[in-house]
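The chain below stands alone and is given as structure tokens, in the form predicted alone.
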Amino acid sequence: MTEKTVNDEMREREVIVVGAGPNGLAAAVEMARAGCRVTILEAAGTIGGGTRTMELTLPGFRHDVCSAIHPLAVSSPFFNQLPLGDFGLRWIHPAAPLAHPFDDGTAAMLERDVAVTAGTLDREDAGAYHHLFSPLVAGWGELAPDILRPVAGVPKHPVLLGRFGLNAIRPAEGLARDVFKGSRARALFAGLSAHSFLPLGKPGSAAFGLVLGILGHAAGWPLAAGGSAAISRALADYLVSLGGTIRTGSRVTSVNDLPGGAVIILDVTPQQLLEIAGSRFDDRYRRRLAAYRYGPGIFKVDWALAGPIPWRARECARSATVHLGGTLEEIASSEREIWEGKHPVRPFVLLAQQSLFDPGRAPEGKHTGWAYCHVPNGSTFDMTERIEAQVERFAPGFRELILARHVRNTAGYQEYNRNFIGGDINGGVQDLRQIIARPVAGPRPYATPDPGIFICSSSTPPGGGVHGMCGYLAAHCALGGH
């Protein structure tokens, strides 16, 4: 069947996308680009999912509710083919993508230049860092399409992917110890890898450290001017320009309530898929969805601040993103404890200071702070004091700047977005097993046993992050691709 024939047939069918997060919007955009009649139904009163910006603390302080820094978005093969700049999306690149401070008042810096980054590490690790990252950074343009797709697909650049994969499948802790001799490089890589939500001794955790490190050099870790809501707003405005429709305040509880004959694409995780569409599936597929595993959740704090965070390592002010966790050993211990059901006294904290680079986020002279740590799935433990202690550890005097704070635990995040099961913002565990079988094993992970129903959330390849690739690939599956 030719693409023209597929598109001609699809134009005769209504396409309904459930959920207006980045992946739902991406699916809708791609279907509209193919000439389909598309409607998005969003349960909340506003679009955005994990890309919303709100005044959470005080008037005039604009906080990113979930995602804040966007290396995957700025490098997304899908986003980069869209004219989102024409719809108001503008990226702000800090001088350095990432800072990782230490107790001695210095910091390792992930700079855009590999050699400059190596210069902030222990001298003995400069060559090893260059050897690990330079070839992958140089080949990112070819590597990205192979990584940001289902594992079962045939790679276009098998040699480059193989070089990446041999290290990516390793535990981050083991790779860091084998490749680097000094504590600074090990700690930097540990912080990058901790974005996986996995114990750093688990196979596959190194993949996240590699990808985020590569992105820091190849694309940067930017923020969206005005807030992360600018991403979803640009996608939505582009969709409307293509003739698409978005209806907010429209919760879907069953696909059986939707128009018959419509192609349905659901930006939901397996748990919601079972609730909404389970009656349309066979027993085997329902059992496979029910076996899908969710991972740790997050506890997040947003601050309205009287001034910039007073980092002991002044170079931290060059980056919008700061990793707070000290050494490899400390970060590895923290992430391991979470999987044991514990709450680390010194959690690994991911912090963003967007207002340093985007002054419109706060009133003149004031600033915002954004931070979260990982916690066991479903945790209700208040991590505020422990998160703030970690900030104070590397920025003495921080607490004196706090004007107001807003906190949200795992239950609060699931209430905010039903896809965040137990506070899991990644749409499920992303270990080796569940990267291959996401949400179930098979050559068409976006398809379901019902030929008119598809899934496009971060519970499908390539997984969590704001990149739109789950929606884009799901749309192509619905259009007759793989």
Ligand SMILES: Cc1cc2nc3c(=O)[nH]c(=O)nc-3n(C[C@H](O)[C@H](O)[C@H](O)COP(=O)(O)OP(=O)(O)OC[C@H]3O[C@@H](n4cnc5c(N)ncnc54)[C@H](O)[C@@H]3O)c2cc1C
Contents of the next structure:
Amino acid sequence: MTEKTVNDEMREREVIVVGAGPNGLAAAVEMARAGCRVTILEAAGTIGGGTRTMELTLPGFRHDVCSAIHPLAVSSPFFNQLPLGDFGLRWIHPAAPLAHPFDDGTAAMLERDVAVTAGTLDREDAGAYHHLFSPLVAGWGELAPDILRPVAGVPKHPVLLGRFGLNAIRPAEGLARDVFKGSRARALFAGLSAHSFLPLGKPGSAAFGLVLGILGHAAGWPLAAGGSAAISRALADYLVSLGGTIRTGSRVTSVNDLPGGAVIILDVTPQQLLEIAGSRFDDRYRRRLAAYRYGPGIFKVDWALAGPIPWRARECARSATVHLGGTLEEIASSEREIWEGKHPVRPFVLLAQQSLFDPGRAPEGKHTGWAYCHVPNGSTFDMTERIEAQVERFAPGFRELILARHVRNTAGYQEYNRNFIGGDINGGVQDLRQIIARPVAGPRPYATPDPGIFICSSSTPPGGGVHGMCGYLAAHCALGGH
Ligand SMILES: Cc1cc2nc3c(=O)[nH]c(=O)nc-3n(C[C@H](O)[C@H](O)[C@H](O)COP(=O)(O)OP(=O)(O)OC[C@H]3O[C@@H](n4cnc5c(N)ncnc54)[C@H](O)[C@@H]3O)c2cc1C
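Form predicted alone done; form predicted together with the ligand now:
After this comes the whole thing, all chains and molecules, with the earlier chain placed first.
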């Protein structure tokens, strides 16, 4: 059968997408763009999955429940094809993508400009920073399509990908120590790499530091005006304009309850896929799904604040994102402890201060704060005090500004969204093995043994984050393209 015939046949079938997270919405949009009749069934009362915005603390304070900062969304080759601006999505770019304060009252700054960034590091590392990042930043346009897809594909730009890959497969700690001599650049790179949720001594953890650093320069780390919910709302409204339908409050417990003959694309992780569709798979595939591994969870705090966070390093107010963890040694130690089942006394904290750049998030003169740290999978330990101590360390007087707080542990996150298994927000561990085998190894990771069932969540390539690429690539797989 030719590809065209497969596509034509697909268009005549009903498409049901289970889950309205960014990947489910992306899959639905792409199927609708191909001319299919698409319905999304979402378990929760509202769409969005990891991209919702709510008044979690006090009236008038609008908090991003999950995702806040969107370097991946703003540089997503798929989102950038869509008219999302016509559906209300507007990006706000803070002056600098990221601030990383130190105990001496200064900060390393990830700026849009590589040279300006290098100027905030130890002088001896300026050249090394430039050498590491400049070629990758210049080549990001070509590199992105090779990175944001399954590893098994044939690269379009092998030389550039090789240059990236040789560093990316290394442990972040080793790369930072080899490339940089001073503590500032090492710490900045450690903070970026800690987004991997991996111990920084683990091969592949450097990939996250590199990608997030490149994106800081090439695309920025913006927030969505009004809150992250604006991303899912724009996708949903665009889908509806294409004729798609969304039904919230519709949890799917078995694919056998869905109309026969429908193409089913699930925005769920392997554990849920087994529960919902396991009866349609052979033993071998079921065993492979069951062997899929989930990673550490998160503990998150949202604050309603009486004023802006009083950073000792004033330049921290130029960025919506602030990494609180001090040195490479401290960050590496706290990330390692989590994998040993411990709760670090000084956790690495990822903090966002959206209302500084998007005043509508809080009543006039007031502010919101968003922060989380990593914890062992399934942890119910209360990290509030330790997170707040880390903020206070770099911003004395912070605690006095707290009007109200909302906290959520790993169990709370899984209850909120069943995809966050044990509080894992990336849809599974993202080490080298599971980046290649996501959810299982093979050339068509979105396909299952049942030709009418596909998986499109962040448990597929290219993995966690709001970029919609998993959904887009799953849709192409369903359409017969991959
Ligand atoms: C606290 C936190 C902070 C984050 N920060 C960022 C950030 O700053 N930037 C970033 O890019 N990413 C961030 N992320 C990660 C990002 O939110 C996720 O990677 C992303 O949402 C994954 O998208 P998804 O569509 O694969 O899954 P999800 O967004 O999890 O969506 C899955 C959807 O499927 C629904 N569903 C599940 N099972 C069923 C069922 N049986 N029937 C019907 N519906 C079902 C769920 O209710 C949910 O709506 C963060 C996540 C969290 C929790």
